[in-house]
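Next up: just one chain, as C-alpha cells, the form predicted on its own.
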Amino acid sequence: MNCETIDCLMKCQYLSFADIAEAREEKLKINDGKDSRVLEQCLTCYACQEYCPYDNNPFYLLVERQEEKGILPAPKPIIEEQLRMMAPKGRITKQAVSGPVVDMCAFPMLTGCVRGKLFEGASTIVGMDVFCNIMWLHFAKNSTIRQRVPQMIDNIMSFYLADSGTNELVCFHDECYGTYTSVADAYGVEVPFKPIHQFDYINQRLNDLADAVKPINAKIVYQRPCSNRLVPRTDQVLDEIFEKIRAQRVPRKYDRENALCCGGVPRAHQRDELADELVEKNIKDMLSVGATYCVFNCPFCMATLGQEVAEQGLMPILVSDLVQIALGE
C-alpha cells in the first residue's frame, strides 16, 4: 500500500503504464479484487515476483484474482484438457531410494541426465504422481495448486523419502524447487523434507570434483526460465558454477532480471504473434554476443527454443550436461 515505485508493474516488459500513478491505480484494483487490464494482459512470466522489493507475492495474488474472475490466459477447453492430462495417475508404488534423491518431476525422458561422477550414487523419482504442478500459475488455476501440491508432497514422503534414510530432495528443475519453497511458503503448505536446488547440489559437487574439471573455455548464453524468478538467489549460484567450469556467461540485453520469456507460454495461450516476437528477440540477442552454447535449465524452454538456436549455430544444452562435459563425460 505504501510502495513508492510499484516495481511489480513498472518493470514489466510486456505491459506499459503512463506513469507510476497509473501503475499504482491498477495495482490497487488488483489488491481490492476489482477489474484491471493487467489481469487480461498479463503474460504470466512470474517476473513481478522478483521485482517486488517487499516479497509480497504480487504474481500469486494476480493469478488468484484471474481465477476468481474467470479471466483465463488460455482458452478454457485447452486448460481443461491439460488439467486432465497432467492429473495424478494414482499408479505410484513404493521405491527404495538412497541419497542423493533427484526429483525429475514429470520429465521421465530426462532421467538419463542423472549420471556419471556428478550424480554418483543418485536415485531418481519421476512421474505425474510427483509432478510439482507449478505450471498452473500460467493458467489461472491456483486452486489446482492448492489441491494437488499437498498430495504430491505426501506421495514423495510416503513412497520414497520416509524409508530412505535421507530428508533431502534435489530438485532438478526450478519449478519443483520454487514450488516447495516459494509457493509452499506463500500458500501455507508444510514441506517435511529439505528441498535442494540442482544448482546448489552441482556447485557443491564441483568443489568435491575440482581436480576432474576440464575448463570449457567457451562463451555461453543462458535462457533464464520464468520459475527461476521465484528463487532468484540461485541465479548467483549458477554464476559460481559457470566460473568453476570456465564457461563465460556473456552479458546480453535479455538476461538476469531482464530475461524474456522463451515464447512457449504465450504459444500455449494461443498468442502466436507475441510468441514469435519473443523467440526472435531472444535469438537475435543471443547471436549478437558470439556464444558457442545456449544453456537451459527448464525443459520447456529448451523444447521451445532448442531447435531454433541450433539452426542458428548455437548448441542447446542443459546446465547439468554442460557440467558433465567439463568433467570429461
Contents of the next structure:
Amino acid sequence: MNCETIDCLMKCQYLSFADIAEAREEKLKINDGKDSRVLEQCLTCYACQEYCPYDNNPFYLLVERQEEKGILPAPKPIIEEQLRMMAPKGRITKQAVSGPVVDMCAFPMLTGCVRGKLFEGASTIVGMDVFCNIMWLHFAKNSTIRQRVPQMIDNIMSFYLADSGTNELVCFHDECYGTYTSVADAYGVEVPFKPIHQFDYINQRLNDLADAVKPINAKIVYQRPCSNRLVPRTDQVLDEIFEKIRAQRVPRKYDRENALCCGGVPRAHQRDELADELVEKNIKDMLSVGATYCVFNCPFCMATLGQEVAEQGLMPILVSDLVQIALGE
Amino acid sequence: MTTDLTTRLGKIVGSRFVSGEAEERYLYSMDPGTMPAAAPDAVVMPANTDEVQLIVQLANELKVPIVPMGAGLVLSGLTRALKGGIIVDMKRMNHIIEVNPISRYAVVEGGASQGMLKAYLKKHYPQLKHSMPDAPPIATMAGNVCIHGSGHLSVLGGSHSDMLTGMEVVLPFGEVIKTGSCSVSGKWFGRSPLPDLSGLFVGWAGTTGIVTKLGIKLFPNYKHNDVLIFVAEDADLMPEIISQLTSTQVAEGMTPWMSPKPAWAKGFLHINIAYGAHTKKELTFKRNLLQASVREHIDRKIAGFLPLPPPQKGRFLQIPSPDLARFADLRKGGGFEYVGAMMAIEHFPEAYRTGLEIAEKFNVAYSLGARIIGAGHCMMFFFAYAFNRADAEDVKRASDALEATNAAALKIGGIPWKAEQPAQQQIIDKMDSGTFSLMNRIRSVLDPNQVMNPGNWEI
Ligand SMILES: Cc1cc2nc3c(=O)[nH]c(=O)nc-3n(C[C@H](O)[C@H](O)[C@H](O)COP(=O)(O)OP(=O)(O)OC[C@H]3O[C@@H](n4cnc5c(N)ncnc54)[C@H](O)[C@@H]3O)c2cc1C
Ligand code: SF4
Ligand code: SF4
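We have the form predicted on its own; now please give the form predicted in complex with its partner chain.
Let's see the whole complex now, leading with the same chain.
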C-alpha cells in the first residue's frame, strides 16, 4: 500500500491510532479481509470517503467487509425490522410529472418544502418505492443497496421520468444524490437519468431570481450531514447559496471536513451515551458562535437535533426554507 | 311492571333520568364485545349516594336485579342485565371531590371518568397525574378499579385496584359503608392498617355493591417524558428481559406488543417502556439504567432499542394510547374484544405462542400484548380480536377464538381478567372449592335478595 498518510483512518474523529504505522496495519487488515477493530468500532460517519485523497472508497470497502464478516453495527432485530419498514411497497403508480422533478425520497412530510418561486412548476416524487436506500451503509448491508437501488432507479424511470420529457432528477436530499452518483459509480449501478443536487438547483434558481432576494443578514451555523461526505463538491455550492442570500455561515469547530455526526445513527447502534456526547458537542459549538439559525439539509439530522437546537434558542431550518425566507415566501 | 318500576324510579331521580323505553333498553343491552344482548327493564341515572341508596332499596322491595354500570366499556358484557332489572348508569355522579397534593390522592364520585380526572388535574394540579387505562377516556374510575384494571403507571403503582385508597359503597341491601382510612380518619390516604374491606368490591363484577365514591393514588407528573422501544425476536427471552428492565425500578409503564400489522412488525416482540423525570439529566440517567439492564442482549446483537428521533416519540407518549382503539376498528363494524389474562411473567412465551396458534386456527385479526404490573410482579397478557359486529360469522369466529383463549390461558396458569360470564364458569371450575364457597357465603350475607348483578360469579 503506497499511501503515505492513511488519511482515511488518521483523520477519523471517532477512532484513534497511535501513529500512521498502526493505522496502516489496520487498513491493511481491512483490505486483506482480516479482522480489524475498525470494523467493530466504526461509527459509519462516511467521513473517510472524503478524507481519502485518492478516491479509493475506503468506507464502501469497510461496509463490504463488515457484511462479509457478519459484523453487525446494530442488533439484528433492529436491522431486520428497519429493512422491512423501509422496503419497497410496490404501491407505486404511473404519474405524469414535468420538470423540475424533485425526488423527496422517503420523506412525504417534506413535500411541502417544494413550493413557491424557488420550485416553480416542480413535481415531486416520494415514497418507499423511490427510497434511495443509502442508509444501509450504516448497517453493513451493501447487499441491500445492490439489490434495491437498481429497483428504485427502474421505478423512477418507468413510473415517472420515462414519459416526462425530462431526464433530470433534482435530489432534495444529499443521500439520493450520493446514491445516484458516488454509490452508483462505486457499485457499478447504471443511472439512466441525470441527478441534480438540490444545492446546484437552488444555486441556479437564485441566479434567475436574484432581484427577488431580500438578504437574510443573519449568522447561521450549518450541520453538515454524513451523506455530504460522498459529494464534497456540493459544500462549496452551498457557500455560494449562502453568499447569494447573505446568510453568514459562521465558522465553527464541527463544520466542513471536521463536521460531527448529529448523533442519530449511534443511537441505532445502541451507543446512546456517545450520541449524547455528540449532540452536546455540536450544540455547544453552535452556541459558541452566536448564530440565529441552525441550518440543516438532512431531515434526519434535523429530526435528531432540531428540538434540542430550538430549546437552546437557535432556529432549526432546512436550507430550502432559509432560501424561501430570503425570497420573501 | 316496567311502567310501575320506571315511575317509582322517576320519583327518586326525576323522570328525565329514568327510561324503560325500547330504545334505551336496546342500547343498554350490549357492549362492544361478543356477548349476546341482555336487555334491562329500565335504566336509571342517579345523581348522588342518597338516590343510589333509594334505588337499591326499591330493587330489594320489588326483588328486581340491579346492574351497576360506568361507561359500559368493559367489553366482556359485565354490564348487561343478565336477568333483566335496572341498570344503574353512574355517569351523572361525576364529581372530583377532593385532591390531596401532599399525600397524593384524589377522591372522586362513582361515575367520574378517567378523562375528567385527567383534565381536572391538568388544570388544577399539573404536578400530579393518575394512571390511565388505554380505554376511551369516558371509562370510569370506579368501573376500572372494580375490575382490577391497569394503566400507564402500572409498573410504578401496580394494578389500579392496588392504587385504590378507600371507598364509599351502597351495599346490596341499601346500607352505605366506607372502607379504608376514610372510615376512621376522614382522610383517604390508604387501606391499611384496617381489615381490608375494599376487597369485597373489587373483582366481583358488580355483584357486591355500588361504589359511590373512591380514593385513588396520584403520582408525580414529570416535565420530561420519554419512551424506549425494545425489540427482540425470541419469545423465550422475554421473561428475562422484562425482569431485567423492571429491576431498574425506573419505568412507569411497560407494554409488550406483538402484532402482524404494520407488516414490518410481524414476528418481532416489542416492549414500550415509558418513564419520566423532573430534569433532562435525571431522564438520561434513567435511560442509561434501563439500557444497562439489558446490555447483555444488545452486546450479543440479539435484541436492542429501536432508534426513534424525538418527533417520532410523540405518538408513543400519548395517554391513553390510541393503538388498541385503532386496532379495535380494524374490521370496522364496531366489534372488539380481548381476553386479558393475568399471569406470571414466565408464562410469556407460552402465552405468545398460544395467541398465534389460536389466531391462525380461527382466522381472526389479532393483536397480542401485555401490560406489566408492578416491578415485574405479574402481567396482564392480552389477546385482542377485532371483528365486524354486523357480520355474524365474524362475530362467531371471534367469540370461538375468545373462548379457546380463555381455556388456553387457564391451562397455562393464567386467570382470565374481567371474565365474561362463560369465562367465569371456566375459572370457577378450576378454583379452589373453599374459595368459591366463601365467595358464595359473603354474597348471601351481603345480598340476601340476590339483586346485585345476578348471573355473574354463579354456577
Ligand atoms: C380500546 C380499549 C382499550 C382498553 N384498555 C384498557 C386498559 O388499558 N386497561 C384497563 O384496565 N382496561 C382497558 N379497557 C377495558 C375497559 O374499557 C376499562 O377497564 C374501563 O375502565 C372500564 O370502565 P367502565 O366505566 O367502562 O366500566 P363498566 O364496563 O361500566 O363496568 C365494569 C365493571 O364494573 C362494574 N361497575 C361499574 N361501575 C361500578 C360502580 N360504580 N360500582 C360497582 N361496580 C361498578 C360493572 O358492573 C362491571 O362489572 C379497554 C377498553 C377498550 C375499548
Ligand atoms: S466511517 Fe467514520 S467512523 Fe468509520 S472509519 Fe470512516 S471516518 Fe471513522
Ligand atoms: S483509502 Fe485512501 S486514505 Fe486510506 S489508505 Fe487508501 S489511499 Fe490512503
